[in-house]
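A single chain, nothing else alongside it, follows as structure tokens in the form predicted on its own.
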Amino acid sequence: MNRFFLEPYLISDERVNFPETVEHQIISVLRLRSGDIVEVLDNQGCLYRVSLEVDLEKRSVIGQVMTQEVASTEPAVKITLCFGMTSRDKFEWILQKGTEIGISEFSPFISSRTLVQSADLSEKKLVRWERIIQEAAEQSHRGRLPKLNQPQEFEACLNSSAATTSLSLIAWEEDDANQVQVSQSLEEFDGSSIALYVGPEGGFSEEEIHLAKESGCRVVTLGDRILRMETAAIVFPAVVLHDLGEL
């Protein structure tokens, strides 16, 4: 069934507007007719069957909202993905893919080996970006649309989940004394929301991870094969929500 996010005010009096790029993609691209159903989702958690009147003349859809409820397939827990900035490929990939396994928030960050160091970033791009992220976050049944932060520097992420998440993690290739697994770091937590760390394709500098340290950051090992910083922006989080039982 296809699904669509759309602002909480075009829904109303068990009534949905569509806004006109909908339309077009309703009438044009999924060629769906008077009668269809589709989803819709507020982004505010609740999800609605709804029933379309297409009017082919006027090129224009109205929906009638059919049932209502929960949308339930949100982790229960809130990830949010620190990961350094990096080329426009590898960065929609992890947006796209980021979404579609559950996480949360995307805080990209610029670090000492970070490949793009700017954080200045055009309209357009993030349009892009969050478009991106919609495409899949309607695909793979999400219930709400994960947020994308504006990149910040590495200090000032840390300082952000230091006060905004229960706990944070930080994935480091280099031999740690203090160095866990996943799966321990895990063991005891009982919070609502985790921060995760991925380094860039340069890897993070000791001095770096003395910094995440004094943060509060945990240092986890994601094993002894070397892995690509895109590759690690999803197989860390998929770890986590594995064994957090959320996929």
Ligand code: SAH
Second form
Amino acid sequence: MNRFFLEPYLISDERVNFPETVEHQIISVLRLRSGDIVEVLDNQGCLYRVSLEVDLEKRSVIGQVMTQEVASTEPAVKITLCFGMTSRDKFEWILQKGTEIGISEFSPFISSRTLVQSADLSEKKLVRWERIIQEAAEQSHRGRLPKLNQPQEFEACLNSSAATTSLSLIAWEEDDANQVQVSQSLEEFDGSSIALYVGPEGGFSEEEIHLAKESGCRVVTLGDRILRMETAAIVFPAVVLHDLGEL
Ligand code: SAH
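The form predicted on its own done, now the form predicted in complex with the ligand:
Below is the entire complex, every chain and molecule, led by the chain shown above.
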């Protein structure tokens, strides 16, 4: 079942107007025809089942809303993945795989050892990355589009996740006195919103771990093997989602 996220204004009383790019995808790429059914999401929590009216001469598509329901595939927990700014291919891999497993928000940060030290994302890059997220969300049948935040300094990231989530966990591969397993760290978790921190290829400095603890982060281990940052960026949320019965 093909799924499209559309701006809410395109879905008005029983009719759906598709943007030209989506019309092209429907007609030429997916080769859908009149009578075929697709799912349309407004990224506000609604899912519409829509019957297509395809006009091949005009290369136009109109949708007829058949049913409307709550989009139900979102995890109950809102996970914000905070990770060190890295090379484009790893960054895009994390966006795609994170979207598939159920991440709700991506917060890249700059820290002492991140490969990338500049926080400004070009508009072109942002558009490309939001398209990667949208395509992954449509393919994986997400009910909402994950949000991509602008990169920020590590400390600013700690402050914003302390203010917006009920638990923050930082994955550290070094030994730490009060380090726990992920499942232990979730024992008193209220299940609402959680920030997960993964360091860059060079890891976190001792000072950054201290800062994280000061801001309320719990230090967790991901096992005795050292994972690459792009591996940890997916394994960590996957373990949390599994522990919370979402995977
Ligand atoms: N210091 C590492 C490089 C960092 S790995 C090395 O020697 O290669 C990148 C990030 O993945 C780390 O900052 C950490 O957040 C996470 N990570 C990797 N393996 C981990 C483990 N076994 N336990 C906890 N976190 C881990």
